[in-house]
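A single chain comes next, written as structure tokens; it is the form predicted alone.
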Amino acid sequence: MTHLAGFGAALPGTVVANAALAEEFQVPEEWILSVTGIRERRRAAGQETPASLAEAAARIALDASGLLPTQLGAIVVGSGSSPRQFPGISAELQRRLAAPGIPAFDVPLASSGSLVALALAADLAPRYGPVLVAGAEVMSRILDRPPRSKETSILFGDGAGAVVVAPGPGPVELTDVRFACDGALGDDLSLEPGAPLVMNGRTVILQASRKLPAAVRDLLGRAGLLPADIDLFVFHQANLVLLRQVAKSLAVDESRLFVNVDRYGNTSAASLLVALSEAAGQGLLRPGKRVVLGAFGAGFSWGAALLTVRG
């Protein structure tokens, strides 16, 4: 058994509103909002990196957990925008936190990386001790690679989220977590070194709208629960259209969806933990509540987790 001991998030200060992108791509602001549900997103400044954002989010999560970096048993980072092939963001984050000698590795999966990292942390924590999980992305520098694409530039933003997964029972218990992968359509969401992002939006939306609800139903079936039994759904914030499709498929009211994609855009592997941190900060993880997390992303990979809030 494991629990989530503390949450954190870090967003760059620079805001990119729809107006700027509408002018760049010569499209109406209303069109961007209608197809994405996004009003603005954040952009990293020149000195900000995935590791620096991850550090900021991690220190907030550690403070909330009452832990020092030296008390960590492992570090796992989900990201699709590491600035170098190897070592990954986790190595730089470990250096920044001054927590040497413990396992530190990356999960290089855009969008779903933090959910997969969470699943790995649930297995690692009972053996190694508290595991810092972070999702960190600076997608803007990838999107700047020519040719800039309207379809991706209007979606993505930068940021980082973090959570500490600790062994044993606690107020927010990680009851179950499952993920799956299928590389058959992996080329439809991919990134080659130095190349622009490839995203077949139609395929991604189609697969996500099918596989994410199926993952949630499978997870809940293992616990003898139905979607109607869940108080809050916190999904990867891909876009508002997809979030609404998933809610409709699960036959749950949109009021039970946590949404911040309108303010931050799609922050890829960071989005799930940024959303979870905000949900916790808003007091939505109240005793007695059941919360489902979910993500779909590169690979293709997807999964879901069940949280039980004890108090």
Contents of the next structure:
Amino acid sequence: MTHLAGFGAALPGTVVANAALAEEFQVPEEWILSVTGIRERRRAAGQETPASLAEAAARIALDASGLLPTQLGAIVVGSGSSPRQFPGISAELQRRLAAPGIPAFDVPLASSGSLVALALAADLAPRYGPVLVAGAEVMSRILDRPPRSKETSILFGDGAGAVVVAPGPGPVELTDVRFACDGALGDDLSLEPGAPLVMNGRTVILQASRKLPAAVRDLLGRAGLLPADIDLFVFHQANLVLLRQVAKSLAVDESRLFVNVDRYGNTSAASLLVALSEAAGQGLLRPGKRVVLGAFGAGFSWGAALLTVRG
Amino acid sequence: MASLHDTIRQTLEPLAQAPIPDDPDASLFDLGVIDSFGLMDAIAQLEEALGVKVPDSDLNPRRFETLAKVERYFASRLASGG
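Okay, that is the form predicted alone; can I get the form predicted in complex with the partner chain now?
Up next: the whole complex, starting with the chain shown before.
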């Protein structure tokens, strides 16, 4: 058994509102809002990197957990925008946290990376000790590769989130987590070194709208629960319209969705942990609540987790 | 009994965001008849209307881009027993 001991998030200070992108791509601001639900997103400054944002989020999560970096059992980072092919962000994060010797590795899955990292952490924590999981992205540097695409530029933002997965029981129990992959349509969301992001939005939406609700139902079925038994759904903040579609498919009211995509855009692998950190900060993880996490992204890879908040 | 062609048109009609074209090879996406999010609903409605299940492996928008492709796909599913 494991629990989530502390949460953190770090967003760059620079805000890019829809107006700027509307002007760049000669589209109405209202169109951007209607197809994405996004009003603004954050953009990393020149000196900010996925590792620096991950460090900021990690330090908040570690403080909340009452742990020093040297007390960690492992570090796992989910990201699709690592500036280097190797070593990954996790090694730099470990260096920044001054925690030499702590095992650190990366899960290079855009959007679903932090959910998969969370699943791995649940297995690692009982054996290695508390695991720092971070999701960190600087998508803007990928989006800036020419030719800039309207469809991706309006969608993505930069940021990082973090959580500490600790062994044993605790107030926020990680009750179950599952993930899966289907590589058949992997080319529809992909990134070659130095090349622009490839995203066939229709395929991503079609697959996510089917697979994410199915993953949630399967996960809940293992616990003898139904979507109606869940108090809060914290999903990867892909796109508000997609989140609503998933809620509709699960037959749950949209009021049970945690939403911050309007303020940060789609921060890929960071978004799940940024959203979870904000949900915790808003006091939404109250005793007695059941919370479902879910993500879908490159691979395609997807998964879901069940949290049970104990009294 | 309605033909497959008619059932598909009748099922898509309430979901269409623009007039459904007469040309069976016209792109439903380019004409704005169905957007990315409407496609999932359209497939779900067609599954119900025709009593067939579209497996995840077939959830590729290119299969459903035109009326002709939609009709071909569902004809093949029906022929194979759904």
